[in-house]
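The chain below stands alone and is given as structure tokens, in the form predicted alone.
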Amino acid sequence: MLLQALRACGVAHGDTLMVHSSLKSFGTFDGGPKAVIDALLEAVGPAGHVVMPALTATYVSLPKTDGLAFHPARTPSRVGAITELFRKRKDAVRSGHPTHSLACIGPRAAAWMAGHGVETTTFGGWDGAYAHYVRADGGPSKLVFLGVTMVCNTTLHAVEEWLGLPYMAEAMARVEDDAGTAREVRVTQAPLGPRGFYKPQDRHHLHMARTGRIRQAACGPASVSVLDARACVAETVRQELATPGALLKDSPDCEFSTKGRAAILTMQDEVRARADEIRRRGLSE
């Protein structure tokens, strides 16, 4: 069933998808997430690229990760269970970013993987993990949404990093070696602090909706929704040229957003020749 809603979402062989995804969102899944899994890899065979996020948000500062320090191999995703299996299993490469971790599966995966380490600490980079699954070495890449919203969307922070928005932050994360020693590394680029499109209404979405260009099918009680990648990056491109700040929230009550929607407007042809930078290397329409 899920391979059938992918197809009538234009997902092919050779394609590259980036998934976000929940689990609960089938209700009772035969197979549960493996078969998930599974239906993915089907879905762009031998020669195409799975990716998901297997975020860990190991910030010093968030109580919540309650100490935990980034490890590749041992510290668990912290967004879903599908997203767990598969950093998990043996065919899959995950990143070593200290809190925004990707895995990846597919014949390029190790290559995309690399320039997203500890020692890489900026959240996308242009040849981060992120960049080069946009990219896919100029075959298809898409965004893929099971049964979720695009408000979990992590690729609009690399939009966000390659435009050198200045709201993105600094912060320090614990990270620990094979023999469990821990230490605390500086993250640059940190997507801390709120946005508009954490909501489902926010303008960025209407926006993306009102395109055509996201393909929707039904799986189960699921939805299924795909993007083209590179078509969201032009898209989240031109929204924040039009608007700036559109990607932060439209309220005059909010000091983080309304700080940085000033600091952004005192450097509008940095944003404009790196809205170009994003275009000549691949990463937009």
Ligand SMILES: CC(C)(COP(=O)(O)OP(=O)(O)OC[C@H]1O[C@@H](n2cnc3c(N)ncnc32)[C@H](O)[C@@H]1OP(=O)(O)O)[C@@H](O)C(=O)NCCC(=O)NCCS
Given for the second form:
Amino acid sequence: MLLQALRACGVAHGDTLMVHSSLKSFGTFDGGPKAVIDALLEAVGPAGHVVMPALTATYVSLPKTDGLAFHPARTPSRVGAITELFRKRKDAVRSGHPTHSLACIGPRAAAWMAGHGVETTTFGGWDGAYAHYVRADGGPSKLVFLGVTMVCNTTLHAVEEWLGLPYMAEAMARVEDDAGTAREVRVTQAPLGPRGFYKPQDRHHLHMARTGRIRQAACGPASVSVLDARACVAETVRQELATPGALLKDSPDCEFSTKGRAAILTMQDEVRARADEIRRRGLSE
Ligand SMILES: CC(C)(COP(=O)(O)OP(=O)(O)OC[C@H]1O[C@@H](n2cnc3c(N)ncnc32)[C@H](O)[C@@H]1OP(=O)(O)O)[C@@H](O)C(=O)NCCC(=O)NCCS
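Hand over the structure of the form predicted together with the ligand; the form predicted alone is what we had up.
Let us now look at the entire complex, which starts with that chain.
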């Protein structure tokens, strides 16, 4: 049933899928998270790739995760049961980013996930793991949302970094070596602070819907939404050029957003140059 829904949304063999999910949204689903993963892998076939966020909330500053350290093989994903089962599979490769790791299955998984580790702590990077699945070596790349809205669209944070937006943060994260010894590392381009797009009714989502590029189907009670990754980047860049700070909150009461927007207005030439660079590097249409 999920396979049919994915096909109805245009997913085909050879595609790269970046998948955000809620297992509960499927209701009682025969086979549980394994069946969801199997359907995704079947949808793209052996030449395709499935990528999932495997974020860990391992910032030192988060009180609720005090003491938690990131180790690529041991630290659970905190973005859903499907992602946790996925990253634990023997054929999955997990990147080593201290807070925003990804997991990937597919022929290019090892190459795509490399260079996104504890020592290269930038979030996206021109050649980081996020850039790799968006570019997908020039093949089709799609963002998939299973039972969730696009408020969890992690790719938007990579676009923020590629555009050089000045409100990305520096923070400390905790990582752990194989012997279990923890240390703190600095992460740059951290997507901390509020965003407008964290709310489903935000203007970002209205503009994205108006592009007509979101394909939707249902799998039982779960919604299935699919959006071309490079179309998403292109539309997000367009929004930022038209309305500096487009991903921030559209509210004068939000100090973070007000300051961020003011800083962007002082660097419009750089943002425009980076928008060109994003296209040149094959990250947007
Ligand atoms: C936060 C989020 C993961 C929560 O979704 P969820 O469906 O409640 O949680 P999970 O996907 O972890 O699924 C666990 C639920 O599935 C249910 N479940 C477990 N096994 C199951 C099975 N075999 N069949 C059906 N349901 C099952 C469990 O009851 C559990 O619910 P409970 O915690 O109430 O007991 C989801 O809302 C979300 O935001 N997903 C996207 C996250 C993301 O990609 N973020 C990246 C950027 S921040």
